[in-house]
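Take a look at this single chain in structure tokens; it is the form predicted on its own.
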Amino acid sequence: MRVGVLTGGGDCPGLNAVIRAVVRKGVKDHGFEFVGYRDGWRGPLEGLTMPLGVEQCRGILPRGGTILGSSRTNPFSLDNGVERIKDNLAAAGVDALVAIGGEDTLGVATKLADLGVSVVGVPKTIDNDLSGTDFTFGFDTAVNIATEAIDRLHTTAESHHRVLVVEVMGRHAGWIALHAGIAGGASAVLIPEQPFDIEKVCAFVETRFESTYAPIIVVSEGAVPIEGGDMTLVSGEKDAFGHVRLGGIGDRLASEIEHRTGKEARAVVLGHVQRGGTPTAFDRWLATRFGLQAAAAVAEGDFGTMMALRGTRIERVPLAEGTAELKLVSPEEYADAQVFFG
């Protein structure tokens, strides 16, 4: 069997571990031949391939990013996109496809599966917002990076008696902010699921200063205030999946805190540093297990499925289930975190 592999959407620590596991198991246990598709769905759309075998996968386990490249190409937004993919897969003699990606990439995979393409999905997102799996690889790395940054910022904030607002990734789900904020001892964590009251945030700031410590406020890029509750945009331009580019809530919040409290406030935007670099041991472990199970699913002809972590087991769930809705922070989980605010 000839199997294509692609990675789509934002890069993520652990992608190379998945590729490595799929190829190693596919070659060793099932005698598969692999084709690497370049740059997400643009690869099969335009026939962009690269050799992919055991040799190409040596040494990539600890590497961040993806050796296959990525993009946010959406074949369903292009004329004859689906037909072009089917034609290119047939021309390359590809019998099945392993798609590694998040909500958008797997959303395309779900539609293609419904149209008869033999595809298996592997969930990837640092946001941890896919409903079909307990965790996605990349999330643990992002949380660790954000937590280390918060740990470092505490000392400079206290040295200068300054408020520091740390903006982390999280368009619609606040998992990174929640986990990193609690782990880093933040004075408040602001997430997209719960619009925030700027007066309460300022009260947390004042309370923190009264304890002789300086406040750290952790905010997801998609968080919105109750007053004027709109997301803060870098620009109004949309990508191929209709997403606008978020960013700037940290600066907006820091300015408002300084204006209302008279305390000096600065914003630190972690940005793409959260998704770059070497994956943690947990993410390498999870990504590897996902890859092994994906290769097994292809061998068994179990197409239209997505790999999922359920407890400690890797299970297969329908692709449609994995992308049906976003997994959001519940009010109960957020209430637990609020014990530590102020």
The other form holds:
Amino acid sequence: MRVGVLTGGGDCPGLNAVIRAVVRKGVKDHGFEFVGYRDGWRGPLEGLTMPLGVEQCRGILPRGGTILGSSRTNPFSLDNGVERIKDNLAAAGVDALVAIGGEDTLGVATKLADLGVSVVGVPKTIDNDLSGTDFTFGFDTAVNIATEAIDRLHTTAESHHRVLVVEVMGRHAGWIALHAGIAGGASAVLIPEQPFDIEKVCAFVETRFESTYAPIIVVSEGAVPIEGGDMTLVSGEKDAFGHVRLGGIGDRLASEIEHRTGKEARAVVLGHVQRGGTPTAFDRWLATRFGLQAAAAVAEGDFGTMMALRGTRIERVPLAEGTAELKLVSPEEYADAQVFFG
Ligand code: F6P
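Alt. form predicted together with 6-O-phosphono-beta-D-fructofuranose (F6P), vs. the form predicted on its own above:
After this comes the whole thing, all chains and molecules, with the earlier chain placed first.
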């Protein structure tokens, strides 16, 4: 059997660990041959391939990014996109695809599976917002990077009696902000799921200054104030899946806090640092287990499925179920975090 592998959407630490596990198990246990598709769905769409075998996977386990490249190409937004993919797969003699991606990449995989393409999905996103799985790899790495940044920012904020606002990734879900904010002892954590009240945020800032500590406010890039407005948008630019490019809330928040409290406030945007570099041991472990399970699913012809972590077990769920809705921070989980605000 000839199997194509692709990685789509925002890159994420652990992608190479999945590729390595799929290939190692596929070759060793099932005698598969592999084709690497370049840059997400652009690969099968334009027939962009690269050699992929055990040799190409040597040494990639701890490497961030993806050896296959990535893009946010959406074949369903292009003329004859699906036909072109089917034709290119047939021309390359590819019998099955392993698609590693988030909501958008796996959304495409779901539709292609319905149209008869033999595809299995592996969930990835640093945002950890896919409902079908307890965790996605990449999230643990991002949380650790953000926590280390918060730890470092505490000491400099205290030395200068400043407010530091830390903007982290999280388009729709505040998981990175919540986990890193709690782990790093933030004075407040602001997430997309719960519009924030700027007056309350300023009150938390004042309370923290009553001690010898200085306030650290952790904010998701997708957080919005209760009065609404456009505090988050860097530009109106949209990607092929219709997502607006976010960023900017940190600076806006810092200047609003400075204006209202009279305390100096600065913003630190962690941005793509959270997605780069070597994955944590947990992410390597999770990515490897997903990859092993994906190879097994292909061997069994269990197409249209997505690998999922449920408790400590790796299970397969229908792709449609895995991508049906976003997993968001619940009001209860946010209430627990609020105990530490101020
Ligand atoms: O989906 C993962 C993610 O890192 C989001 O947290 C963020 O909004 C988005 O990707 C940024 O994407 P890009 O790197 O394409 O601007």
